[in-house]
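Next up: a single chain in structure tokens, the form predicted on its own.
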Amino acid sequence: MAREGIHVERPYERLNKDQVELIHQASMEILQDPGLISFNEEAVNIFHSHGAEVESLGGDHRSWHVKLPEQLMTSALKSVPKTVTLGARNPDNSLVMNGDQPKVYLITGSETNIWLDVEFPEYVHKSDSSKKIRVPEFKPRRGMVEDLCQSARVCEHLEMVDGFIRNVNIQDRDITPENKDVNKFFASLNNNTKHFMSGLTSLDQLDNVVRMAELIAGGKKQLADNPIISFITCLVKSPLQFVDDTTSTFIEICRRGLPVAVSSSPQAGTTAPIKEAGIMAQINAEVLAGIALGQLVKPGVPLLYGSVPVRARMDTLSDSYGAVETSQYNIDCVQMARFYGIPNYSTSGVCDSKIPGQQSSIERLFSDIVVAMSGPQYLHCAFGLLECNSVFSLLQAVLDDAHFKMIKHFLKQPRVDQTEIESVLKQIRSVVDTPQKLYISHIRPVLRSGEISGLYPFEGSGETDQVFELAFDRMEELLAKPVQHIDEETTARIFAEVPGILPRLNVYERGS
């Protein structure tokens, strides 16, 4: 059984059939002139030998000029499944996305350097000591394997998230580059029952990061239904480009037949044309000659077609996510995404303030609610990312979770029909018979089956604004709450066959 999402009955499109059409021809054009520069020469091989132009360039680094013909495009796109399913250790908290439905599932990321921390010191009013308040000091320091443990925790009870990509980039004393796969990975899935879904530092861990998940879901046949994990790989560096690494670990998981999201992350301005029809025309080419080369490596293959453009800057030329622009370009690609019948990998609340407040809560509130419009499958940077993507707050993710909440109940699809009609007069013509004239007493039944929404979760009492200080009181609710941790004979299982794991994560050797 899969989670529920968000069903959008008739998505918010910016983009008429017309325009769809021409921004397709037009990265069809891209990709043949003036097609990819390619450091990667197994990509360069799958390529060449499915028809691309392929020619070699001079330079300091190998790299090569492709040029994809539309014929070979059109062919590798037609084995993309429409249906994406990503398992999880608890089967119901599975994702079934196609493309052709616009369901949203709400996802947390992306991984963050900087971790935030809240404190509420105490102020006394210098004329009036009985008067005291409370506020909130945000402190940033790096993250550890701590916290991405207690993200994970926190969003395994947080109602809103779907499914979990790791939001902490892990930089403890003892974390290498050779273990680091190793313990993101397990940390993650250790403490959260949902759908599981990471980069990969290292290829080298490739094996060893399946093996986990083979050995939490029952074997290899049993990954293979139930995948409790997939990646997400960032191939194209803007403009039409594929980066070396990146690529071959691409390649990698495509073969393995691992669910795997292709991302590009074009900035408008800079690495892409600043013009909405530009940045579309660049983003939906690099995307998907992605996915071309993973269905030449695996036809059938699962794969996202993952969508993260943003504005740059005017003043600094930087990331701004919190622009108008980014959520346009975000709700341009959901289209095209739906235009192929493949899943959408999306991206909205994120924004530029370095610390949870009103630019915070405008950004990614106005984003939030126009990309989940618009109908895309997978919606992930949305629980907890502040600065851009670089900095992590758990009090934010918590008040994320009950602004979804909110945007949740706007989007369901009105009662209205023959027989609502029909209750309602009855329901009008008694009340209005009444000397009352009041409707109180028809109030419980809806509030019981939920068509009402609640009160904010956060509201202070009287003048005071508490919202920071309610919702961290529900963070450390959360916190308190225990999780479903992988059972100890499979952790045994791991500890002994998967190398470089901390010992510290063992839960059943600490004797918590």
Contents of the next structure:
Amino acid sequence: MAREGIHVERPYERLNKDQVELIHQASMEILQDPGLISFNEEAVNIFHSHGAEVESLGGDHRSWHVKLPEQLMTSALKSVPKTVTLGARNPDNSLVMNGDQPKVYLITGSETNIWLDVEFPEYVHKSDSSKKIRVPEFKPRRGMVEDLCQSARVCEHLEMVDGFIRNVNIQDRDITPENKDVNKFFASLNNNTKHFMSGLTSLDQLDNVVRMAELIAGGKKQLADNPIISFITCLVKSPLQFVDDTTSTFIEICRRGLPVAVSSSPQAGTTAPIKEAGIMAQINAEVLAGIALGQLVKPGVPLLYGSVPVRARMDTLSDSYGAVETSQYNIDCVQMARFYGIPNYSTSGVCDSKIPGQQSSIERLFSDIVVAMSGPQYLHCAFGLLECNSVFSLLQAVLDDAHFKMIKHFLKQPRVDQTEIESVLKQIRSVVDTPQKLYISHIRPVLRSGEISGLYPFEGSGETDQVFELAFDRMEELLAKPVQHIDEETTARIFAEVPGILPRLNVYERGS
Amino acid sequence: MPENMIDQIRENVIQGRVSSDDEGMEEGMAGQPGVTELVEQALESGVPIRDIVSKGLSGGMDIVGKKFEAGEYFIPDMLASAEAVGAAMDILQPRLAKSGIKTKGTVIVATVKDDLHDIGKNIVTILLRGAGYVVKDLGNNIDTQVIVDAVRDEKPEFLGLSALLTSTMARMEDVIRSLEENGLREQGKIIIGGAPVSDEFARSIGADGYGADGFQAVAVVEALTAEET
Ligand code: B12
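And the form predicted in complex with the partner chain, for comparison with the form predicted on its own?
In what comes next, the whole complex appears, and the chain from above leads the way.
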């Protein structure tokens, strides 16, 4: 059983057929001229053995110029699976995605360095001490492994979260590059039964992480059938460069047959043209090149078309996720991925704002609505993320969940058919015939069927805005809810077989 | 048997089913007798009217009220139950006097002249009927004279006036002055409601009560009834 997702019957599209075709052609041209620069030798060899023209470049870092002929691309892309299944510890939380089908799953992410605590101090009116308000005070600090556990726990209970991408960068003193991967995977998997996706810090840890997943899934074959974990790799550095280490990681993950999101994040204005046609042609070329490499490594390996395009801020030239163009690029990418029939990993909800508030609400809702409408299969929608993905707030995640419920309701298909028309005609005739002429009694059958959307869940009483206070109460409620941890026996095996997991993460040995 | 019938009436009030056509809250109820059919049956089998009213109808409404307060029921549910009680009262009305039972009282309601807003007034009507009052609804855009005549003819315990426009709220005062001029002001209590009016406004024009919504309308009428007795 897979999660329901949001079915978008008639996705919003910006590009017409000719424009899609033009972008596709431009990407194919880009891959031949100027081609890619690869800092990874293995990728160069793989492309070369399939007919790419390669040329070694001089300089401090070993790199190669790779020209990918259209024919190579076309034949490599043939084996990309249209349907990708991402498993889960609880199989009812699986995600089944089809590249042709605009069904949206909502996913958390990305790795934030800062965790935002919140308190509600009370303020008293200077001239009237009977007037008091509680105002949220946000306190940033470094993210720790316990925060990741908490976040995983809350996301387990957030109804709209379909899958979990680790959203806290764990920076405890005892976390090292060597043990970071196993700890982030264990902390997340142990506190959340949904699909788990993460990047890998160190390629050396890949087999430990995979072993952990096998133990949880019940074996090698079980993991292949129910891939409870997947990876995200940004092997591309825009413009058009394959970086060395991530490309190695990507190749190794592909060899193991586990699902990977191939992502590229060009910034319009700095690392990609500021023009829509330009960033689109480039990002499409970058993602397709990564996907082609994966297919050449292992034909049929499940891959996601990962697109995280963004526009530059004109004041600082850093990312501006709040810019409306960022949403336009994302929607275009969704459309391009659908053109190839490859499930798409897209982005929405990332904001420039540093704290939850009016700016963050407006920025995120704007892109959440429009990008969701375009029908990406795997939408990284930045639950709880602030300041361009560098800050995580649980309070914001709780708010986002409520807002996505509204978006999901909005995207429901209209129910207009012969039976419905007949039934409403009957209703209209009968109500008009009564003295009061009110349809209220006909509300009842639909009131509890979920057909009617609910009230805003954080509506306060009186004249003050209590959204944050009420969302905070909800957050506390969710934090107190238990989650289903990995069972004791499996936990013991994981600790025995997978080195480096912090003993304090073992829920069965904490008390002793 | 009679106990069972009263239970069924109460249950159907809770379900908000006027007649067998209604669906109610739970699946599979359509087709089974609703409150009006059950009341007819109960009367035929000789169940005392007093029991039908107090144990069946009011008993059911009490539970509905509790469910509403608990957030389990919404306004449409409450109105459906009130409509069922109102429809039952229509059937019982002619027999109440005969069996020596006093009704809770008669209320005449109207939206004043030049005001077409009647949704709120209709809701008030349904809820008052559900609470056991006999309600005569004159409609909307009603001439002051028509209201005065109705008070003279029907001798209601209450008159409820509704206005939704700042330009028509003054008509309420006209009605009260006209009742005074016709020596009818002491006939019954006057309550008013509608978005632009308030408790303060009610007092300023010499009305006896104000209700901010349908539930308050019932509460005000009940409080004024209690004052009388
Ligand atoms: C629906 C509506 C209409 C509908 C009415 C349909 C109908 N069948 O009633 C239509 C479209 C016809 C309409 C027309 C107009 N409307 Co209009 N309408 C409204 C609206 C949006 C909602 C009223 C409503 O039904 N509310 C829902 C019910 C459940 O609430 P309620 O009426 O307040 O009733 C509750 C309580 O007040 C109380 N209550 C009511 N009556 C009574 C009586 C007693 C005795 C008691 C105890 C309690 C009680 O209990 C009720 C139940 O809980 C209001 C906006 C508003 N915020 O009120 C404007 C509003 C009242 N309309 C307004 C206007 C201007 C008009 C028009 C003049 C527009 C135009 N230019 O044509 C016309 C006037 C027509 C006329 N001559 O009356 C203005 C009035 C402003 C003002 N100056 O006062 C309002 C406030 C909108 C606005 N902000 O501009 N309207």
